[in-house]
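There is one chain below, alone, in structure tokens, taken in the form predicted alone.
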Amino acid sequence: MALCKRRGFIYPASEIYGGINGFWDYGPLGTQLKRNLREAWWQDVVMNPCGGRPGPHGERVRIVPLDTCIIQHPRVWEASGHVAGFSDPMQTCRACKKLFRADHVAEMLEESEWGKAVLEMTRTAAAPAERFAYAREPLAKWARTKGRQLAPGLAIVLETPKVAAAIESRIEASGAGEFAPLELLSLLATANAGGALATPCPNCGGDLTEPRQFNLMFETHTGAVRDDASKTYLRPETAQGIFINFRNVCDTTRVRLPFGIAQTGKAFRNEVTPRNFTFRSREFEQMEIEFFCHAGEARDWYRFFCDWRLAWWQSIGLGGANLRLRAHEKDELAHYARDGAGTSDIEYRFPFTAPGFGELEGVAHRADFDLREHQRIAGAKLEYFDSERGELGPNGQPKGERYLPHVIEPSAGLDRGVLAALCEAYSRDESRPSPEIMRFHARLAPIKAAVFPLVNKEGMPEVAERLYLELCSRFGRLGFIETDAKQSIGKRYARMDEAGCPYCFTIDGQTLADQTVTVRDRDTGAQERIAIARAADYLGAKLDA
């Protein structure tokens, strides 16, 4: 995160005003990195799906683009189920008034400053059965001192003797001396020896309300009057804009089932507890495909997309043990996938989820849920007439079949993809002047090459400028080409390593004598000399452009 800020990948939004939780801005390098990932997805999904590889039945994969509005008619979200069911269980602290997602509280407690301090004190005992007895005095001291600042609402801080006695009563009654982390932290919040354990607030240790549902959609109003009739929502996903335009796409293009519609764009969710850098934020960008097919072919297409999408992330540098495909259990399935073949997540092992994984892209068989609900709510016919199916007529040709297609949805988070690329690229080499190196895949690297004159004199800057302009004219569409004459060459190399630039071309005294340049490889630090006339072709071969 420090490197992202220092090198201009990601900034806190509204930072000069103290920031705003759940929102992030992309700096110059981050903007280009995000654009490169989006463009790689667009080229490989829309312009040349699967690199020309055929689908599960040997046919060409057809996908067309779409760009729909962020604000749609409010009944769109009734049909999709978002108005009634798009919510998270939320708890509020009665002391500090902070809001928390109920399913995040346990993890947040263990990660909180006061929770870590308490758990560390209880880990110092030699034998598990002695842990609380050993830690009682340190805990009492902590409650009188640091606890007042870190967790002023915690019961053991407010009523130290009473809570300590209640914990000892529980130990005597159960014979337990060792507690799970959440159980121990809950004991410290519970003054009643025989009552149910209270889950404390991760922020202040205070009392949390019972969970209640909280709708995640951002509300707004259209027109001059703010009332229920003018209430609309910022879209929580891009998928519904595709579903409500399915009929339009069929009527105005020559695509035939099976085919997909792809879209990238902003979505908004009023997350109760945005966290883990850009992983869970309130404004984010999605890259989604809705692939429409006959119900009888849906399972084959579902397996096809699971394999393709995993291979695609691997192709841009996220391979290895940090990437996996995981099928959802039955109790995890969303309402729209319960009648389908299932849902699988492509997951990445982020540093904040390790040793576990976090979702990067989901592939879901949504069955015909969305088209069926929009057809019902809107009263519009969304069935597809397939002239190549149905019973055979007297002429031996199919009579045709009218049906609602099933949908396979590969839905990826662009911001999560950028975060995964940053995490995967980050590495350290203590032997270098700057040990931090961003080993981006060449396709994603925001800076494709840098051109450096060794010294800012003797005609070297002029030669460097000519090479810089040549590389810009050929590769500028792919990313930045940098040039810099300041500081030592080692420091310039170090800056490029931190920015993830894969190749640096250095103009030196030998260049002036024999028209060769030094090329330095970011990953290995190795250098070789090539003719300056070959520099553009050399870079093109490395970038495969």
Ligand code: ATP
Contents of the next structure:
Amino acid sequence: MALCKRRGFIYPASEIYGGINGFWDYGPLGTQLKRNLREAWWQDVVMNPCGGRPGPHGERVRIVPLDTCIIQHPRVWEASGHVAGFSDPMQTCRACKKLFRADHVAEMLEESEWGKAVLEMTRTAAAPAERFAYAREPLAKWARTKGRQLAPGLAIVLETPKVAAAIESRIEASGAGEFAPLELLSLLATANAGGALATPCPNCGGDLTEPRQFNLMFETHTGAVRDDASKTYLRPETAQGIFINFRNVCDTTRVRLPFGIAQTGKAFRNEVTPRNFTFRSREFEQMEIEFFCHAGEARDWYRFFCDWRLAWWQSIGLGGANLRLRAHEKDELAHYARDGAGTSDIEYRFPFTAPGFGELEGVAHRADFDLREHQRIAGAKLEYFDSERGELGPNGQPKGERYLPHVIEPSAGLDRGVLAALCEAYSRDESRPSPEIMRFHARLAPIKAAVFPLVNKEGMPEVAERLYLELCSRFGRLGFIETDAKQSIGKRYARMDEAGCPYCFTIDGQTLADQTVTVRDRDTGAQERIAIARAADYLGAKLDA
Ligand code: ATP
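Would you generate the structure of this protein in the form predicted in complex with the named molecule, following the form predicted alone above?
Every chain and every other molecule in the complex is listed next, the one we just looked at coming first.
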């Protein structure tokens, strides 16, 4: 995060006003990194789907683009189920008023500063009763000192003797069975020895309310009058814009099933607990495909997309053990997916989820749920007439079949993709003067190359400028080409390592004599000398451009 801020990848949004929770702005390098990831997706999904490889039955994979509105008719979100069901159970702290997603509280407690402190204190002894006896004194002391700062709302901090006594009587009553970490933290929040255990607030240790449903959609109003009739929503996903245009795309293009529609764009969710940097934001960008096919082919396409999408993330540098495809368990499946081919997530092991994983992209078989609901609520005909199916007629040709297509939805998060690329790229080489290196895949690197005059005199800046302009005109569409004459060459290389620039060309004294430059490779730090006339082709071969 520090490097992201320092080098202009990502800034907290509204920072000069103290920031706004769940929102992030991208700086110059981050903007280009994000653009490169979006562009890679666009090229490989829309312009040249799956690199020209055929679909599961040998057919060409066809995907057309779309760009739909953030605000749609409010009934779209009734049909999609978002008005009724797009909610998370939420708990509020009665002391500090912070909100938490109920299913995040346990994890947040164990990660909280006070939770970690308490668990550390009670870790030393083996059996819980012993552990408590051992920890009673330090705990009471902690409650009187550090605990007051870290967890001022925690019962043991507010009523130390009473809670300590309650814990002991519970241990006695239960015969001191093993305590899970969460149970242990809950004990410290419970003053009454007889009642149910309280769940403390991860922030201040205070008392949390019962979980309540909280709709995640941002509401707004369209037009001058702010009443229920003018209420609209910022879209919580880009997918619905695709479903409601399915008929339009079929009617106005020559696409035939199976085919996909793809869209990238902003989505908004009023997340209860935005956290983990950009991983869970309130405004984020999605890259979604809705792939329409006959119900009988849905399983094959589902498997095809699971394999393809995993291979795609690998192709842009997220290889290795940090990436995996995980099929959802039955009880995780959305209501529409229960009887279908299933849902799988492509997950990345982020530093903050490790050893666990976090979702990058979900691949879901949505069956005909969305089209059916829009057909029902909008009263529009969304069935597809497939002239190549159905019984054979007297002329030996199929009579055609009318049906609602099934949908396979690979839905990826662009910001999560950028975050994964940042985490994967971040590495340290303590042998270098400035040890932080961003080893981006060349396709994603926001700066593609840098051109440096070794010193800012003796004709070197002029030669550097010419090479810089040549590289800009040839590769500028892919990312930045930088030039920089300030500071020592070592510092300039270090700056480029931190920005993840894969190649640096340096013009030195020898360049003026024999028209050669050095090229430095970011990952190895090794340098080679090549003819300046070959520099652009050299970079082109390395960038595969
Ligand atoms: P989660 O379980 O993490 O809340 P989800 O299952 O609700 O995610 P989907 O509705 O499947 O997510 O959204 C598709 C993709 O959009 C996700 O894989 C993720 O990459 C991205 N995404 C969803 N919510 C957020 C968010 N709050 N911030 C950033 N990206 C998000």
